[in-house]
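Only one chain is given next, in structure tokens, and it is the form predicted on its own.
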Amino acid sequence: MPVMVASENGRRGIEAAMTFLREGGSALDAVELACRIVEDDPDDHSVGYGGLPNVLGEVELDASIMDGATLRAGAVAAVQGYGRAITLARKVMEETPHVLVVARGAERLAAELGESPQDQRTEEALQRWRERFGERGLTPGVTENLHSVARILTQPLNLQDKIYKAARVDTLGTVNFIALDGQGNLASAVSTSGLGWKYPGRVGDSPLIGAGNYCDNRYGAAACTGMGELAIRAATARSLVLYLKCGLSLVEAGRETLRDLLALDAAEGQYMNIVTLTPAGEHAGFSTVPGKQYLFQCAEMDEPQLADRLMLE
């Protein structure tokens, strides 16, 4: 019986995932549907069109995606000027010997594969842009020695409020699906714009196998959303499905992950979120911190339902 998690913002794209997976669609197909619609969002200001800018006031997006079945997997990084990352990110795992493609290089493959160049930039995120780098006297582009800025900008919310007075911050955003299909077979995706106001190039867990993606039929998938340097710190994905390999329950597996993530000494603000899924279609949702909650929906539910995630005892 078909089955699907996702991160909150994920509500869209797991309604229009969930009738295909009725109809008899493949996971794979279903998450990257998933993935597409988000991303497609101008309000989503996580992903896709519209994500946040970096720095220098533009959107790099990341993307992976893989299929439990194969193992394989694809995924580029810090991609500008085309949209629907998901979908060049499986073009990386079917058309190419790759697994990951990044920067120019994505783009020169997105080109050669027919796809259309697009802006992902929209006036509301460039405007939170210029509410943050306005006062610098920086305009969209510009160079100059950005690390220090970068790393003041990319600060949890409650520090960049000591120093820049500014409305509206929500760097940490990425969406995430994984999707159990009909014929027993699993395959997450997750796709980013990534940390808003981030030094230009910087790559996060989402398009790193292992990292902020993993799915293996055999045992079970798992996507992070958060700080994804603390995810790739940990192996986060890949080590909540090796630890139901390597026997935990799914609450179990999930706990000692967070363990994982509390040994790094993450700094005031910095999270991770995971959702995760078994071949049995059990699933749950865990955090390091309190009040976050993941989407869910089976078969014959209406509609995605909210649960919350769960925390270290």
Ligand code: ASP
Second form
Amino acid sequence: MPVMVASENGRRGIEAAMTFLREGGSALDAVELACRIVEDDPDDHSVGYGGLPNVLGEVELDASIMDGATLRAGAVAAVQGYGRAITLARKVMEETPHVLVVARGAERLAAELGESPQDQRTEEALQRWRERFGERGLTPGVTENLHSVARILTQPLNLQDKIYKAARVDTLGTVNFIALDGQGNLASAVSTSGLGWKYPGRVGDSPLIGAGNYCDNRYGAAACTGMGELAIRAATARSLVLYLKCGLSLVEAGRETLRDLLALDAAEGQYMNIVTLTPAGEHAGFSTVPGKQYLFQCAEMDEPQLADRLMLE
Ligand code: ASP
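I would like to compare: after the form predicted on its own, may I see the structure of the form predicted together with ligand ASP?
Full assembly next; the chain just shown is listed first.
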């Protein structure tokens, strides 16, 4: 019965979590475990330790987790100094009456829970930051440069375009996992360092329940990767699950969600991907652009497989 789906960069996480699910583990523990593996990997530049910094050279992490059995959810955003954002998100869900705790509050919560702060920047990520911004006279974390940063980010469209085109090539990325366990429970988790070179404090869709993550045992779950502003504006993850609730098939629900996304005036290079899994174990991936894939693994499979994400016909 167990099934998992993930974004393309989730291979190691899905493998470990599937072993755990086969042994009777819960979907909620499985998605947290899977996320942590990617968060700890310094070679993944879009999640956790080693994630690409913001425009000031600081790594700010976002994550969310949702339990399809209870509809409880937890999330953190713009957290600095703690790499396992998904575990902090789960703590928000289980140990506070809140859903979303951000920045200094989330860092305080981590410290109160006994975590030690640690710089999440790898030399490689900093080097990429220096190559991009060092020549503009910026120094990591130096706030008097914020004025120049603001100018860079508010340049007319052609420079914005450059930033987003670069984003398409190498500064987007997030990991997400959805699991269905042997008890028939669904859970979903999303973790990211967000858009590389983002404005400080910018929060994408990943920690926003309903935008980048939604999970309901009764109908299904959905999680997003891509230009988060689009999924926020279209309430993408919740929309897909709501279309399932309204009786659409999985493919129809995904395509309806894509229609909502394509109605937005997305700039060239801005795209959105969705993975989805139902309580019956049916899965699919969707994208607003061609050539995107996702990973899935059912209990009887030796390893995860890639499948194409569907587009609007
Ligand atoms: N959705 C993430 C964000 O906007 C980035 C990504 O998935 O590539 O923060």
